[in-house]
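Given next, in structure tokens, is a single chain: the form predicted alone.
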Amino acid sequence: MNKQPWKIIVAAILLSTGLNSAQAADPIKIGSFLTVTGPASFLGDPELKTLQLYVESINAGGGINGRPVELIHYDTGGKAQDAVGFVKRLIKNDNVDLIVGGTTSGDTLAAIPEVEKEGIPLVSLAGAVDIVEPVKKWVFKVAHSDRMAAAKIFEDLRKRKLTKVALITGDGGFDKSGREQLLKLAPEYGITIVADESYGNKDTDITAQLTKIRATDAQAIINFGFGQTPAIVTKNIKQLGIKLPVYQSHGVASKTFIDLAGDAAEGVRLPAAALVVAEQLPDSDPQKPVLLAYKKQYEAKYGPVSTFGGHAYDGLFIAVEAVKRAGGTDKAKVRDQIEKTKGFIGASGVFNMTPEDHMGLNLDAFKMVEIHNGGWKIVE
């Protein structure tokens, strides 16, 4: 009798048993809504790639407490109304255990009421301070806030003894929130706002507004915005022959901005996460090994890192560590553990959250950087 077929059958049974055992562990479902297409795609694209990269890595290592991780993602295209619809779908149809996203402040702020109503942990990757102030029970964020960015810029202006500033901002949620923080903080730093111009985030020429700024006695220009338009602003400043120091927000801390602005970007300063200058950090900096490891793993697969992908790294692993400490995916327990995050060394800084602080970063998490020879240089 030929016994070979029985060997095949036994092997198939064993394989099936193994698969059933692996499938018996319900996946931990992480939902995400990011802006992977549209004007803010250079933010959302590295965020999604980071989530996919590390979910794959986590699963290759056995998952979380033996459970695989399933990432369920929707692309908002930067449309706040779509973000709300996707968040509803993640919660009610996909039955996710927690959410990491969205990319933009507008998307996140629109989705918050649904998250709070349904009681599900959300770790936002967006910048507006309004996301966590006042504190919302179920909402956290990992990106540096617009208030921090304003303070960091004003600190640098004070060091340079520059007190008269022209503002120019876009019409998006992030831009408007940043403008509000700049106006609010200016008196604390002895800064006088001598111009306050704005543009539409789909505009292709900003020379009219910049011509008005040129006619003032401004000593520096601050452009608070994200997407492609800040690069247009930067190029228009050069084209008009304006020689003032130019500051951008952390919303353009990406090689994409440098590529879009070209040689006009030379000398522009902005607050940014340490990720863009990881190699320049001293070896004593606790973030350095974390940043270099993330940079190596990401760039091996996708090319140059950006601070926005770093936010996704932080959001994912703060959530993952919370699930581990909670011993499962009970939403209230996971929420409580996110709030208890202490000493987490991430790409954006060292996080220490509290019931009163659902971000957990201080101003030291920002580095003031200058664009120099098509790259980043620490200037402090």
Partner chain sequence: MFEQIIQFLATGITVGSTYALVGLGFALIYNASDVVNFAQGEFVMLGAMLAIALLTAGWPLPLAAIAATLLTVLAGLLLERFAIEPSAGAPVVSTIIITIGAAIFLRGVALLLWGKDFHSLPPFSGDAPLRLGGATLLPQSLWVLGMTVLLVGLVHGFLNRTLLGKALLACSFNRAAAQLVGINVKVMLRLAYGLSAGLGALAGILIAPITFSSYEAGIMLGLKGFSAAIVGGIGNPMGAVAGGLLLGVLESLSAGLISSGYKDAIAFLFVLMVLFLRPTGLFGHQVAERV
Contents of the next structure:
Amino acid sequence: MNKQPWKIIVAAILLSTGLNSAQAADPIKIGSFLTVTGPASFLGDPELKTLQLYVESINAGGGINGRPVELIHYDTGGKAQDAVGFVKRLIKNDNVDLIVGGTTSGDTLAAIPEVEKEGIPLVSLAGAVDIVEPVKKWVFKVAHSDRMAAAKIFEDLRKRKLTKVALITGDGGFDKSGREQLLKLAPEYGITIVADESYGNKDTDITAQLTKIRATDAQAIINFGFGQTPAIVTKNIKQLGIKLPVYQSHGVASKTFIDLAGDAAEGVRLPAAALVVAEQLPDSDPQKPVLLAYKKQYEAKYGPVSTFGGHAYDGLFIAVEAVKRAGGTDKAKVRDQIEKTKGFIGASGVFNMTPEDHMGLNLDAFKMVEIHNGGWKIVE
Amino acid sequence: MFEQIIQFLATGITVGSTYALVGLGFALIYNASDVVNFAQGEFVMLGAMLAIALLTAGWPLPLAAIAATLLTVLAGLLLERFAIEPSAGAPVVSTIIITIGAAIFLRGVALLLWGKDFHSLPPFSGDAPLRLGGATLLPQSLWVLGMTVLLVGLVHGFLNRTLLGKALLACSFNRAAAQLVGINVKVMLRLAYGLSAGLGALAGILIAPITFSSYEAGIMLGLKGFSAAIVGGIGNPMGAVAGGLLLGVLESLSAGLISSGYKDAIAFLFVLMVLFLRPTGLFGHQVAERV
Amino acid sequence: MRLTGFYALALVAGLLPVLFPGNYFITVVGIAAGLNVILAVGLNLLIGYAGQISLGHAAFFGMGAYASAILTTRYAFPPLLALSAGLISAGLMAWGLARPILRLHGHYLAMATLGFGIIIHVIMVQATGWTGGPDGLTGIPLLVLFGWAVDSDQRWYFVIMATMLLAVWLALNLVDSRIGRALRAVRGSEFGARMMGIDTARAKTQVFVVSALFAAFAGSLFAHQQGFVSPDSFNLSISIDLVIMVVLGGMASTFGAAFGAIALTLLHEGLVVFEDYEMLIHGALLMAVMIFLPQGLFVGLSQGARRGWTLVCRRQ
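Now that you have shown the form predicted alone, what about the form predicted together with its partner chain?
Up next: the whole complex, starting with the chain shown before.
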């Protein structure tokens, strides 16, 4: 019948990709799947730029052990289903040696079964503790956990002697998983959750939920989320004349948040990576030179840094160092070397991984910062 | 409790009037062409993003707003000329796909022009909240409400008082008959698209200081505007306005009184119930099927 | 003769992995395309033949997937039993919904189905205790068919292709049956069909249930194949993609729907290389196809090919 045309098209596509994958395996191939478009794009975009920037500079410096590095990247748009497809494509079609990526926890969690099945090292840039707890053989992560953020916020509340808090979170994976950690940790810090509200991550007005919170006896408000909605929440809090201390998560540790929320952001506290306050760190801080160097190199090409780009820096270099120590790209050896990462000074903190801890950061990696005059100020 | 409900209502009406403006655009285009334009939300986004871009380029706000609206009108006319006109007479699903394609295309353009970041517009008259009874409102919300009343009034007057407006309405009742009495249907189509795009752009500019904007901001607004137009009875401009306000108040009340997580589900359940009881919306005409 | 196209499809599906062994595009993209074909062929019965529109079909796909995911991980159901439960719940849901919802016409029907899809999606996100919330459920066990574990992409390819062929075959037969003829009458003129003595409400309900069953079946397979489900796979944009597949390929043609599903899957896979330009190109292509080939790619291209062929013949 009349099906020739499409058969030829399909065959042509298949042939051309078949040829691609047959090329020499000489360069070290680093695969990546990030959320460069979609609601979490402000996380994935600086991550991709960081990867591209440093892969370029590694190659300019002669590569790793004399081999050039090739970065193969796919944009998941924040769709977990696409993440699985792209991870398969990276492993089976592009034959990558290791994978750095998964901007969001959803993408990473979706990809884990495939990664574990195929046995390839994955360094995730996402936050949820579930990624490395329980420990999975091939999976590591370099971003601060939502549990760390929750603990850091509660520590600060304890210092200020505030015990009753209202939660307000979005309907995304980051928000929900942060909310879970907050609810779980609250009793340990003697904190009572007096309100637990939620909103849609595309909502444009949160005053109804905040009006309910205003009617409670909460002493502080914690908003765990990322994207533009936390900025709307912050503005709505001011609009309703609520004078309580406001805590945000590390998800909004970027200049964009301050720009969007404007005056309402003044006095908001959040746990953030040291990168946002690099200049204010004491010179004795081992991270300071690393942070300033990253900042300089990134800003020379792309404009203001974000802490999320810092995760990509950490992920890439933990992987690269492991490949160097392993003396090649044997997947099992590289995995073992990543697990042996000790004292690696990165943008998000100092990493000490162990077979039981595939993240290797402690609470010191977070600084409690307050937004002050449109900038960040360390408050501890 | 009473104070809370006043706040919920104030919030609902503000949000609802943005839905109403978007819904009005849906209704106008549907009236003139029987097409539901799924790119209506993208007109809203385009208006906001263009105004922000022009403002950043140093234009004064009123000028930036006018220019952004005119540019969006141009986009609406181009869409009509190059995508809708050539496909006249195509089945409903085909036109849905064409306008969805247009929406994706416009999003792609915005992505290339302005990147993925959220942008905001400074509020027109400051940030200091106003107290009204038990509720607090932003001055910008008053702008949204006031302009919605004004625009809806203008559209209503235009459709019912002017010859051009009556001609546009005539097209919606019976296109062939309108053609026969000497109305240039093609011009009317362009008028409807230009008007809808302009209304969308103005809505976008008005709400940008409250809700911010990004290349994807049109998806949600388009969806809510479509729902507003359907609940009101598609093709009935004032029905769309009522539908939008109803939807906004309903969302805010269910977020405040029932469950903030399920508020969208509750709003859509309400839409379904309306349709099950009145299959052509609250204020839609009951049409007999032609055999 | 009626089944020539079917045999051709079966031949291609069977030959591809033999011609290109171990190729990523065959197995992984083939699985995705196969699932989309099942969904599109099912939805085409509703859109193409019965002339009804659904912008919420991903909900049925999701119900199948979540039934398998929840029942196998939380209640240790065997996969096939969970699959049947998914079919039954999606079928019942469609049956219950059919009468009130299919009374609506055109854009009102589009709105109602869209609203239904969103409600189901909100439940997937919010009912964390059951569904795992926005991050979904992981650890869905392997599908084991009579002692044969489907544990590799190759095996999945064969399972999905076999199911796909079954779906196409069923659809072809359904279309040519009494129900199929009744449906086409409904599409032409519902009033006219009723005058001819066709129980139109019954015919529409039947086809709605059948297309929901196709979707739920695909959903169950999808859950086992991915080992993971999350609400993102069943949102509004997926519903819209499914409609696009049906319309893009050519309505009221089972092969058209199948072709549209394959084309859109390949398009998504192919456009990723354009990165920031992906959206622009995607939108422009959709518009162009619908404007220049209003009957869909399949019909448009095959007519073009036929015309070209006659031209060549005449020259000789």
